[in-house]
Structure formats: structure tokens, C-alpha cells
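Only one chain is given next, in C-alpha cells, and it is the form predicted alone.
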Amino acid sequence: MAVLVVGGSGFLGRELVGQSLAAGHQVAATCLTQPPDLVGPAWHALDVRDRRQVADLVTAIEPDVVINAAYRKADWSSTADGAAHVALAAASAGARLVHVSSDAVFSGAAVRYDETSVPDPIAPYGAAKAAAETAVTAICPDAVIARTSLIIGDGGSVHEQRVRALATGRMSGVLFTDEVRCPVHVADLAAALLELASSDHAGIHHVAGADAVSRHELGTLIARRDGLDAAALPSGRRAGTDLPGPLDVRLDCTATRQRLRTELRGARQFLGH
């Protein structure tokens, strides 16, 4: 299978590239400027904001599957317009599309959200992700839209780096006790996305971890795994601050889990060993 990973230089993208190579797929991947130090895939510089550039690349590669893991949190054009450009190119090439979305499309008013829940974003990033979902659904009705949550790894994610910096006093700030998500391990997420890519499933899927934990509990789990003093992690409440975005969003992945062989472990499991 020929796989194109858009956003292949990102944290999730690198895992998708690695797992695709391990499975014996022919892999191409994109980066904005410089490719990472990852041997195997054919790397291509790509700005997803440029519709013609995206179309030309997909036409040249002729992939069977396109997985779009590209986004820039503060850039509407990259997150929303870029998703539309990738969807248009995939549709034109007849490629299977898997689009990675986010729990940021929800306000948190309902707390628990399943695959039938309608987006109601309250922050710019969530609005861009919701717009991307709308574009992908309209352009590629047979695509998979995979909403996920905080992505954790074995030390390389931005969340883990922040916890280490806070625990060692190299950074100031707090971890909120009232901001709750369902973190997923990057290896589980990538495996699930590749499994969905190889299936005939379409539409919205929720691909997140089994445990709902606060930012502070997540930080505690990471600190303990890394042999750091969890008691040194500063805590606080986000309620009452002017920070944008929802407080408590829990993705209900029941329907998706019934379709997958891949286990979506909870943070207490994958950080507990």
C-alpha cells in the first residue's frame, strides 16, 4: 500500500511513518521545511495552505491512502483551509483519506461526547478543526475523520516535556486540576489510524484513551514514570481564568472501539509501568 502522511514531521506523523514502514508500506511524508532525521520515507516539503502545491504533490505520488496529521494551532489557514486542500487532492486522485481531528471541536458543556455529537467549539483552534471536518465530509464522504485527545508518548510529546520542565523548576506555571481530557498513546493512535485506513469504515470516529484524567493527574503519572518528584508539580484551577477553550471534554470511543483490533489504552495503564 502506498501511504502519504501529510504532517509527517510532527509527533504523530513520525509515528505514522515508522509504523507504516514497519508494515512494509511504500511511504511518502511531508514536512513544512526540513525533514526530520528519519530514514525510510520519501520526504517532500509542503505548505498545505497552497492548494496547487498540495494537488501537484498528491498527483505525482499517486498514494492509495492519505493520512492528514498536519495542523498549526494558531493558524486557521493551515488547519482548516489546508484540510480542504488535502481532501480535494485525495478525492481527485481517488485516494482513501484519513483526517485527524480533535476534541477541541467541543465546548465541554456536555462533558461526554460520542461520535454522533455535533461540534460546538468555543475557541479559534476548535473552530478551525470543526471547519476542517465540514470540508472533509463534503469533499470526501467516504473519508475517516478521527477525533483524538492529548497525544502522549515515551517522553517526546510537548505535554511530557512541559511536565519535566515544571517538575525540575525550569519552567513556571501550573497544571490544572479541573481541565480533563482522555490522553492517548501515540503508538496506539497511529496503529488505530492505519487500521482505519485499511478498512471500509467512513465518517466520524473517536480515537482516544480509556481514562479521563486532569492535566495535573496526567502530569503526576508522567513524573512518576520518569522518576521525578510529582509533589513538585504546581497545581491550580483553570476556571475563572481568561484562557480560551473547554474545561472538561471526554471522548466516548465505545462505537469506534467495537470496530478496532487496536487497544486504546488509558493513561493510567500506559504511564503506570
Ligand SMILES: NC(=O)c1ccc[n+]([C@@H]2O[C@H](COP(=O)([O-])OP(=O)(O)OC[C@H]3O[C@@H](n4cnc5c(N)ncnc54)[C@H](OP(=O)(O)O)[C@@H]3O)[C@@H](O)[C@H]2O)c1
Second form
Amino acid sequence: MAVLVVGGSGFLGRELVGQSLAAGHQVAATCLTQPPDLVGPAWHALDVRDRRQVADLVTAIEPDVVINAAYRKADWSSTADGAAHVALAAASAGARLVHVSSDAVFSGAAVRYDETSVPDPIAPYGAAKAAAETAVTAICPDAVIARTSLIIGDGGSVHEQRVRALATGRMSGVLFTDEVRCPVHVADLAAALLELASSDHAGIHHVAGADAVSRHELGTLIARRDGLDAAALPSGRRAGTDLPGPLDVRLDCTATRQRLRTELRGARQFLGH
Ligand SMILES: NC(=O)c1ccc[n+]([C@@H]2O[C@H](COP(=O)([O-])OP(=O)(O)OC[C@H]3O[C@@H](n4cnc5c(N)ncnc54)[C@H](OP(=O)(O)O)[C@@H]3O)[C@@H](O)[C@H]2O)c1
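Switch from the form predicted alone, shown above, to the form predicted in complex with this ligand and output its structure.
Whole complex next, starting from this chain.
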């Protein structure tokens, strides 16, 4: 299978590239700035905000599958317009599209959300991800849209780096006890996305971990795994702050799990408890 990973230089993108290569796929990948130190794929510079650039690259590569893991949290154009440009290019090349979305499309008012839940974003990032979903669905009705939650690895994610910095006093701030998500391991997520890519499933899928944990519990699990003093992690409540975004969002993945062979472990399991 010829796979194009858009945003291949990102945290999830690098895992997708690695697993695709290990599975024997022909892999091309994109970065916005600089290709990472990862040999194997053909690297291409790509700015998804440029519709023509995206179309030209996808036409030149002729991939069977495009997986879009590119985004920039504070940039509507990269996250929303860029997703539409990738969908247009995939549709015109006849490639299957797997688009990565987020639990940030939900407000948290309902706490638990399944694949039939309608987005009700309350912050700019969630609104851009919801707009991207709408564009992808309209342009590529057969695409998979995979909503996920906090992506954790074996040390390399931004979330793990922040916990280490907080636990060692290199950073100030707190981990919220009332902000709850269903973190997923990057290896499980990438495997699930590749499994969905080679299936004929379409539409919204929820691809998150089995455990709902607060940011503070997640930090504690990471600190313990890394041999750090979890008691040193500062805690606090997010409710009452003026930070934009939802408090408690739990992706119900029941329907997606029934379709997948890939196990989506919970944070308590993959972080060692
Ligand atoms: N991280 C999480 O906890 C989390 C949670 C829920 C959902 N998600 C979703 O998961 C996906 C991947 O997240 P991630 O954490 O792997 O992201 P990441 O590490 O920040 O990587 C983002 C990727 O997008 C690329 N990019 C940014 N702006 C671009 C542009 N204008 N044109 C082309 N490429 C651009 C970056 O390229 P450069 O490396 O060159 O800058 C990088 O390859 C995203 O769709 C995100 O919304 C993430």
C-alpha cells in the first residue's frame, strides 16, 4: 500500500511512518519545517494552507491512502482549511483518507460522547477541528474521521515532557484534578489508524484509551513510570479559571472497538498500573 502521512514529522506522524514502514508499505511523509531524523520515507515539505501545493503533491505521489495528522493548535488555517485542502486532493486522486480529529470538538457538557454525538465546541481549537470534520465529510464521504484524546508515548509526547518539567521544578504550573480525558498510547492509536486505513469503514470513529483520568492522575502515572516524585506534582482545579476549552470529555469508543483488532489500552494499563 502506498501511504502518505501528512504531518509525518509530528508526534503521531512519526509513529505512523514507523509502523507503515515496518508493515512494508511504501511511505511518503510531509513536514512543514524540517524533516525529522527518521530514514525510510520520502520526505516532502508541505504547507497544508496552500491548496495548490497540497494538490500538486498528492497528484505526484498517487498514494492509495492519505493519513492527515497535520495541525497547528492556534492556527485555524492549518487545522481547518488545511484539512479541507487535503480532503480535496485525496478525493481528486481517488485516495482513501483517514483524518485525525480530537475530543476537543465537544464542550464537556454531556461528559460522555459516542460516535453519534454532534460537536459543540467551546474553544477556537475545537471549533477548527469541528470545521475540519465537516469539510472532510462533505468532500470525502468515505473517509474515516478518527477522534482521539491526549496522545501519550514512552516519554516523547508534550504531555510527558510537561509532567517531567513540573515534577523536577523546571516549570511552574499545575495539573488539573477536574480536567478529564481518555489518553491513548501513540502506538495503539497509529495501529488503529492504519487498521482503519486498510478497512472499508467510513465516517466518525472514536479512537481513545479505555481509562478516563484527570490531568493530575495522568501526571502521577507518568511520574511513577519515570521514577520521579509524583507527590511533587502541583495540583489545582481548572473550574473557575478563564482557560478556554472543556473540562470533562470522555470518548465512548464502544462502536469503534467492536470494529478493531487493535487494542486501545487505558492509561492505567500502558503507564504500568
Ligand atoms: N497531541 C495530542 O494530545 C492530541 C490530542 C487529540 C487530538 N490530536 C490530534 O492528533 C493529530 C496529531 O497530533 P500531534 O500531537 O502528533 O501533532 P504535532 O506533534 O504537533 O505535529 C503536527 C504536525 O503538523 C505539521 N504541521 C503544522 N502546521 C502545518 C501546516 N500549515 N502545513 C503542513 N503541516 C503542518 C507539523 O509539521 P512540522 O513538524 O514541520 O512543524 C507536524 O508534522 C492532530 O490532528 C491533533 O489535532 C492530538
